[in-house]
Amino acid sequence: MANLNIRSKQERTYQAIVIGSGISGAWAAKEFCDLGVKTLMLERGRNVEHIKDYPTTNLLPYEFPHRNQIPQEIQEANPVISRCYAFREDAMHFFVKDTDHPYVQEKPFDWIRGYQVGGKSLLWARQVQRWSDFDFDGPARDGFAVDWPIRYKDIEKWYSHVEKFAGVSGFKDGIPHLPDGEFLPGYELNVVEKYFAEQLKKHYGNDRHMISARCAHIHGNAEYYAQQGRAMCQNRNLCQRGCPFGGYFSSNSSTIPWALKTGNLTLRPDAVVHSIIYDEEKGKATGVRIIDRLTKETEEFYADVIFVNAAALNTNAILLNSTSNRFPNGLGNDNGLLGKFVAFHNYRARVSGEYEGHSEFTTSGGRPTSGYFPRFRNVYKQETDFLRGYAAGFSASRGVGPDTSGIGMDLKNSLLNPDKYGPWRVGSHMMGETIPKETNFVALDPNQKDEWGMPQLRISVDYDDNDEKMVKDYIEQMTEMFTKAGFTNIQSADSKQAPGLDIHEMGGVRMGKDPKTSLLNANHQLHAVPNVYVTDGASMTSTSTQNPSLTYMAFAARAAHHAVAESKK
């Protein structure tokens, strides 16, 4: 044998291939493995094993040379990633640096990525709210994008399925447009957050709510999670370092080790997927071509079914790069819409204030979540001059600090005995739905390539007039609510941050009923290549206001079961 590295085709053949090991890909892999399907998961980044590869997880504040600040030199070299709040000394090894993976910004777009086993599941803020039919009905009712081919009833049991396994804490709030789920005990709001919720009831009846945000943390009852090797969340709030308890859901702590334990998963890190191989004779996709991240060598893997879960924009890139005689413009791209109708969440505005009341109280301990303000605009009918609406985060907190005006022994004693309580601080940030448009798109750059010879992604995504109106409305409404609640020193700010920094980019391979106007069918299969499935953010027809990852998980689980059922036919 000439080359021992060239393994036989049979050795490189699996029943299913999943591209990407982040939140959505690892869910697909877990479901396949539980169903006895021999699965290969391809991941472009390095391996990150639960606990073992969390180098900063137990470091104390003084063990960070810059006390968690990112040095200037790194910030200047990496302006995009430096704008992400979680890019700090303790977690920077889990983020993609601008300098390592360049892309083309036709318009400013902050593309925040995690290339490693586990993807961004290590870094996410773990907020998980379900969609409802008020979201799925959106495009059809309001006349944008295309109609979703599915409704809440199609996805409801899959939400339950993934919530139970991932562990989601929350309360049954009974809000029609934010369905309740399978919850572990919720995290209580604090005294001022409860006060705000009561004020909303008082002034707006049952229209506006402020609830404890549902989050993917094990709270209250950990017994079931012991079989995953996970334990109760200890409220450390250092999750982005990786959690040694497995207190929050990540692919690394949950779905990947679970799938590996079945013996059905082969995990292949350092495999940069180049394209999907389409066999014209068979009329289907037969495998995946990769470039080894380290050796730069090409290798091919084969399977009956292929799931693309490389995170929304990279999924677009892989499909666009998968060209053949049959599909010269990218796999499944008969209508030329691949890469188009990209959308995101509008996170531009914040409103903050102070509250002098409840001054006898403070908080103690920690919690991994905060308040959530579900959408109230245009829920039942169109009532404003902009389409759709926004949700918001909300939290109240109170700090105790020392008086630092002095010097010498006075200062020292004051530092060691902090007793200066300020007023409660309240803050809110908007999470607005944006409308997918053909003019917001991604494409492959015809000239510029990356280190692996792959075309760089060109991103052309921008805000529109609807977004501007929504920012204005959020600021007006939240300011009014804060005023009615008796908050003072109310300040608002429009950061004008570029799209992308919300880290909820979606679309480009949207679902729909009609192959002429969409890429995927109701089961997440490419209309034109049914053995290729997309179940990450790329598949989203519209964006809703809720944090999207729970929906990607439910989609991935549902589609994996569909693929297995199809193969048995």
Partner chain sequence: MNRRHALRHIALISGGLALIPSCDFSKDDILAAYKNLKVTASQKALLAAISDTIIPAGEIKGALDLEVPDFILVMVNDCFTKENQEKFTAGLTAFPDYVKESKGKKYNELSTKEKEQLILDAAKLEGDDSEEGKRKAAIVYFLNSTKRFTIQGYMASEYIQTEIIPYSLIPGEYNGAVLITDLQKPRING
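Follow the form predicted together with the partner chain with the form predicted alone, if you could.
Chain only, nothing else included.
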């Protein structure tokens, strides 16, 4: 508490505080600032400024000391993060190292994190599919979790709001359970992907679709995005380095600089949030207590409204650590459910194959997206022995290019004498919905603390029988579809990877209609502390199958406007 009273309380008082600068936190801050609200955004990591702090963005392959590979000693010291597909030499500075921020795994859980301004918005896969009422109705229809307190009509205009600003490329596909949005021109499927889509229609009618995945990349209307300082996607496929063109949406390229331009945003990096301050006399939260990441000094900030957007599991940790006489088990945790009913997406299974047709074609250039299977299992009725279903990715590429793995003369020879193109290679990966369960939870470890004296997070999350049946069905169904399309050499694989590697952890502070069975109401306010909002993954009642970030953004924008409207009453 050494620095607690150095600055006056007035200097540390704002109208709103947003905890977290990732994809949902920065959206909340942008909306507040556009509405004239003086906002403090707290980020536990270092500052990362758009373009200035992308050190590898324009490096050529030979300029990386290890040819974009992670040195063996770093892999061995960081086994969790080394399992992430994007953890390579060009982006390793944006990932949290296992050794720097330990956590307790009661069951294996690969927790992938990005502690810097912008968070994981610099690293995300940029896939943005809307939810529909087939998703929001799920828990009530199928009898798991609790009923969502909102439906598609409540969030529809906010999807449009964030899509227009972020820039989403896609086609209007007219699929009832994957609503169309405000799209920039989409990216075309290649010839074999189109062929596969036609085969699905031939064999399954209008029940199964394979479309171009909607993605948060600027593909047209560059003039509109120039006001954000962003330009067209250059199809470099180097997004994880940070894009100097702002071609894909990130907090760093879009919402944060936009909010800063209003003059209403104060950005405070290096602020490890300790807890939310609850005033028992006033019966509401009044501020946030932080620990400076570098000096370890404690400081407090105050505001009328507080948004917790620290990324799903860290949002749980902050609320669990926010104890008081009124809330001895964590802020708003009257029902004892805080930290429970955590869920994720099941990415374990893949199916691959080859295709001898269309041999006169190949592809050239890059593309920031791929094919996408909207969910087709249990959409309109329960038809399998497992609940819910899965979406899937799909892509086709042509044969073998030059071998770039060597060095020196071997590499030169490979580049100058590439192998002839082989058959098309096709592949798919599943994105399964998992069922939130009370037995999947996070809690604060009573004994182990981190470098800042904060309790380490204990994670106990696992698959269940429903997930195993879903993996089996995905492999069977995708193999059947590949076979009917004439693909050959069909192979399937179950990685058995731990939960967490999907980077879609959700829940723990779920929304609901009843304060006895949920933490948040329909407006994302804590039932028991209405001036505290949660709009990141922690708020998810169920997970559905779509990549969740677009929904977090829409939630954050909607809730920010609600908070401002409430403040004027």
